[in-house]
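First comes one chain, alone, set out as structure tokens in the form predicted alone.
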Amino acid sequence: MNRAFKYGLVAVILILLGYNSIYIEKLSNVKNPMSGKFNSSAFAEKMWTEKLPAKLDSAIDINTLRALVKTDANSAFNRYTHALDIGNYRYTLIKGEGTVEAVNEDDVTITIKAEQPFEAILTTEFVYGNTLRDASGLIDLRDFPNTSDLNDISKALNEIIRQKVVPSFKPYLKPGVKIDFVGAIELNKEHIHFKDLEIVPARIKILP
């Protein structure tokens, strides 16, 4: 064999396995492989089904959360309350116990159950923003460079309260019945209050 024969099978060979060993892809996909793809609707019910369960089951009480910001709120933010942006307002997943008020159009008012009983929203028509998503604490801001696929996510999962969870309870809620409920709140830190507090409903049981 000569030199130059044996020189041409080298370069062919090698220019096989270069060949085959090299995978060129749009630097676009490669950044954000979910870019055009992004299906918040599964996104959102696969949250709902697999995660946000044991989240909601490790709810802190809405009385133990007051007691605690009334002594060390920056504490209780720091350990109890999430939020993908730098600012005041922060949310969490609360539990407790409550009497109906009152079945409105767009909400219902209830009292709930404390030492000093005071009065809250559940929403249960203009159910918008961010605030289950957020209060979730599953979300990281880093894995979704598309703003708009955040967004899809609060929308997704909204939709979910209004046509699967909404309907569960409310048509069996009057005046006088008490609910054990799991929802999500926003706070603002700055001016902090817990009359009137607006709860996304996540989880209504009727009590007996």
Second form
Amino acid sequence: MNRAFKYGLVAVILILLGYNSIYIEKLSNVKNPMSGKFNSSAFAEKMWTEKLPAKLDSAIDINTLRALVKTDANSAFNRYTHALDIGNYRYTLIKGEGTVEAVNEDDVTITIKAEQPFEAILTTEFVYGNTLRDASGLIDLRDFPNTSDLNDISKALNEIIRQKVVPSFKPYLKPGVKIDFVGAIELNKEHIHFKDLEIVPARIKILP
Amino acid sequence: MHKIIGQTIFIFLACLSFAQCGHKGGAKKEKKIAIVVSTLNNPWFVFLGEQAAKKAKALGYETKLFDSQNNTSTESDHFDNIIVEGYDAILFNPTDADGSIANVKKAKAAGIPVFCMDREINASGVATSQILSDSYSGAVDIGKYFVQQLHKKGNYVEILGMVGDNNTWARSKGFHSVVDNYPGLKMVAQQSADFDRNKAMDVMESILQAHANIDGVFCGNDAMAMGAYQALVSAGKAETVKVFGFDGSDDVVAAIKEGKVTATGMQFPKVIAETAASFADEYIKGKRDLPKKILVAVELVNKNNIGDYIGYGKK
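Could the form predicted together with the partner chain be given as well, to go with the form predicted alone?
After this comes the whole thing, all chains and molecules, with the earlier chain placed first.
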């Protein structure tokens, strides 16, 4: 009995030692040292529901921006656009009214209501990059010394657009439908092209 | 008599000139900035180094350009010399994100600030500032255009740069963050060619022997894109395979114009180099609250906007 107890005790100790000597973790977690420290999805979700709505409400009218860029580009870029990087790309939130021209596989072509109406694209499939993140003006580079966290915020925000926003409006669009839109755009301040402007849709309302 | 007067004048002038030298050296010693570049075998880094030197000179510094030949030991020797020679700052393009840390630490211990250009080191609080291309975001844009150009389906090859360089992985991850969402796109080979044109040509030739049916090639820099393109020309596939690079070098900008290369990510080595030199100047003059890390946007260049660009920048 004593012998069985001894062996049993040794076995328990060995199992305990063995259990505490190894641990199993997903390789992707090991490869990414930041995983677990920053939850980009939760961060983006919170930004989307708590902080972004007010920013979307205060988006500049696309025609006002266009006119100001033509007359005083520096002032327009300084007042209304943001960017985390240094360089020529600038981002801003814009709003306007448009008429759907075509619903394509990857985007929607609209004509924006203006004195001289012009075409633009609502991106529905290829929503990638920093357009929405930087247009919001809500992110301060100094708060994120790790660039991978910054990239993940963009990815998570773009996921929200692709998975929640686009399905909420795209099935209801067809040529001739009028919409009210708020979205994010990228402008290259050295070479400003409003032709074929790509808009990341953040809020689309179908007008009666 | 004339001889004595001549000798006296000569000695007087010699003394005066020594005194002038002493006065100049003591009161106004010219400050020196060293520029250490990973390799001068790649025109992109030559341009980066030259632009850094040009800006530093314009700011009033004596400069010297060092070539590390993609070797951290050579880089280490350069740092030793720079420390001994008493340089005031180093504008540094690291060879290896991990392997170069020791060299930066060595300079820091000697009281010499280091400003990393384009390539990052994997340590915070060691370099005074790091001025880097936003490679990840640039590669996201290329990935998006890649998927659009290949219509979401086909076989492709990825040629990586140096595996020890963070830019290699930032570009690869940015590219895959888009492309991997499309199951119709299949990566048939992924190999490193060390950012080298000739190696990329060899790598591409080998890959083509195993995978004859490919539709696209994404290369981590423009030198490799040109190497891959040469291999495709030799295999008679240059017309059907789309090649994508990253850098914005002269030859790739020309190749995009000619329809040989599909797109590249335009980096701005002049902006990076000038920002690094300006930061060094500010630091030497006493400023201490410089940003630890700053990103420079990379722009997508393709047939639609090629008219806006020249090699290494904008028109």
